[in-house]
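Here we start with a single chain on its own, the form predicted alone, put down as structure tokens.
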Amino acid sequence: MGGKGTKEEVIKYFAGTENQRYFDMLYSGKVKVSFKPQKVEKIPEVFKESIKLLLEKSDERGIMNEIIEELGMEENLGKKPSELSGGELQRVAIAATLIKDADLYVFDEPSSYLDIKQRLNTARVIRKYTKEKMALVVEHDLILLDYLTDFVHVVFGTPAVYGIVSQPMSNKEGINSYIGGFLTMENMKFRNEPLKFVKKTAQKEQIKEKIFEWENMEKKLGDFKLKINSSEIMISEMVGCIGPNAIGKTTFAKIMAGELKPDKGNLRKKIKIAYKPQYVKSNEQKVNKVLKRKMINQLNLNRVSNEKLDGLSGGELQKVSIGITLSQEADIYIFDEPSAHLDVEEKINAARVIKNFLKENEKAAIVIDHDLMLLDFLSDRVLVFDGVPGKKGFTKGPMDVGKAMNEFLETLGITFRRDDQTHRPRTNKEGSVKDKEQKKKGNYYI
């Protein structure tokens, strides 16, 4: 499609479709959009006031009352929007965009901020308030994507240049066609090599030499609670680490990076540790200073190479992040959160970054983070984080990625399955004969 993509551009490009029939509509009023904001943090910038008025006034269907219950919101209702940290305003965000009355409702990024828990609830939320409507959805969450989607558009080519959209597909062809890298209808090939997923239900066999031990230990901050649980880390290995927001995740990381000390028990030997914190700061460094030449082209950051940090975007300055750790001398590389503000694409590639930099030196590394695929692609063994959010936290494990997932997915009600052509891991509908068959066997995860 040529031209500026005018209206009528638009039309004919798509004459004798379905997508013709939409845009005519679109385009003469008859489509009312609802449309949720790919930046949250926004929304104090807009609104002062509380966030009940503000759902107050967007409740045109009358289901307010019913949305704040499913998605936990009871006790932000007489806060302000600048009161409230980024997982609480994307649920605002994703409640004001579902209780208006609409033909299609868009979601830009709905995950952001969110943890495990709080994706699959609100997914289920979306879903369910959706249901008779139309929904769009722009996500980098691909287990997400799956759980919420019936079809799926594949968008590709190169940052800041050019994209390409391709035509519908099923959502499970669809997400098998980006991981493959390939697409069959177009006949085009976008990535060199698939991603792929390997089943870690068994035990796989055991890293004899240890890198790291740590013994049981306690740590309280204010009125929260966590206890760690006696374990060790070997040599190439990567720890994934899963469970809530709020349980001890991060606390654990500065733990083992000796940036707080445990009020009981003690790292029983010091080792250097590289460590990546959750919030990520920038300066006016420039990213060929800080990293080196061979870094920046396997993070694929040579457009950005001669730009200051405090002038990058949210994913640029995380992968110059995951670099400068990955830059430094140090037995174990500890990363919190490393796939935040990052597309699918450049989340698959740090993972291989990270897993080839793991293998070639033979170090070893824990990774927090909320994406499960991500977790699931990158982890040896998995530390689960149980307990009540912000107010006590314990440990259980590393253990096996499945009996570490098993564990956690039944907290959360919620089954997957292997796809049978990549075994990527996929959400089973709720209620499907699937999700039954699993729950009544308990394999949560499989």
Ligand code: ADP
Given for the second form:
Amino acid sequence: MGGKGTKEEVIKYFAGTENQRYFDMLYSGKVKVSFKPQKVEKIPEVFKESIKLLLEKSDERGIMNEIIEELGMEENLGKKPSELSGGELQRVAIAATLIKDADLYVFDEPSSYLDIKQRLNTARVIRKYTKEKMALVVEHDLILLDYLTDFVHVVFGTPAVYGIVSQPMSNKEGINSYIGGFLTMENMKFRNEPLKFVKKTAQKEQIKEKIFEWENMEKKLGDFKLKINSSEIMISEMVGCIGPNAIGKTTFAKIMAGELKPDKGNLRKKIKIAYKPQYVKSNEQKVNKVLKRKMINQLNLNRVSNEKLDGLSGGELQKVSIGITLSQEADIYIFDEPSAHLDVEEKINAARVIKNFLKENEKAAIVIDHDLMLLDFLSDRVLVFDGVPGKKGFTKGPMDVGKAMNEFLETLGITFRRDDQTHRPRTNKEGSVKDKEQKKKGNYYI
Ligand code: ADP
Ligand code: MG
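Follow the form predicted alone with the form predicted in complex with this ligand, if you could.
Shown next: the complete complex, the earlier chain at its head.
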């Protein structure tokens, strides 16, 4: 929510809603709040001592050791914040928030920098340790938001101009409204098209033409070794990639893009590749020099079309980079983490722009991402990365989306079902009837 309001205005705004109670209590000092800020990369500027000391100071609930174990942070206790990666800092911030004694726990974007495995695990931990408390989460990964919450507010409007907060809805209704682009209670349409999920069914035995294939390949980088099994991609096909961090996804993308040579094996065909790297580099050029008007419009970059790339935010630069990739003439388009730094609306839009482009031009693509809903929306088949992060990685597939997700989710012990209205994937709450039923049958993703 942007803008400032007086306490009275805020209480009046939320009059009659569940939130009025929060804010009444908050402002009268009856609610103790523990807050995880959005920008965890700022922690090293504020805290210079070890993670262990940092956490010990906050441990009002006496659950520090449990949380450290649940979040897999044992190895980082002796380190200083400046020595940690973004994902590690995020988990420190979440741990420090949870171990304080409070009535209301607030998490601003807890999923940033985390891989899919860490996201789902972190969500589970947040839920477990806020069970008897109030919690408020701001999040762009809709699967996590769905899993974490009971009630959802949709915030919409025009970025940097105005924002409106909807009435609270059940999490199912709230997220479905968001996907549909329409709020029933407010009678308000905020997007022209709903996001459509198709039910993924087992791929039929179609005779399709291969566009790209590769042999069994191996690549060693320092202490890390990646094994890629031989496979192929068909014309018009979209292959998603899932796996934890440091398992070789970017290495795979670089090999496919011809930026890295494998030690063993090779690509079978020389074809033209357009590649969006994970870490996007900026330069002095202006947005309207690197992108055509049509692409600027499609990606909602009008507000910054006259700016230099150097001056853009992470999300804006991400969108420019997606646009540049799609503007190239190629046979295969590779996107390494296109949803990083994008908000939900931007993710939905970018996914749609990519999908429409591929359909219209009959091109194939490879997309690596940690947003499961995005991968589900985009992918025809999925390549699973497995192994030991930082040590060895290997690929399985590409295979049917459901099968791939099933294999991956089984290792996490989290089950998904499809929403009956929108078909979007939803996590089952741990221990729910559906969760137990599906686990018994080995159906982690249906
Ligand atoms: P992912 O994209 O799945 O997070 P990467 O492919 O970027 O993983 O990296 C896989 C592993 O290889 C990581 O442990 C990373 O530190 C290591 N690695 C990547 N590039 C190099 C390099 N040039 N030299 C040494 N190790 C590297
Ligand atoms: Mg990567």
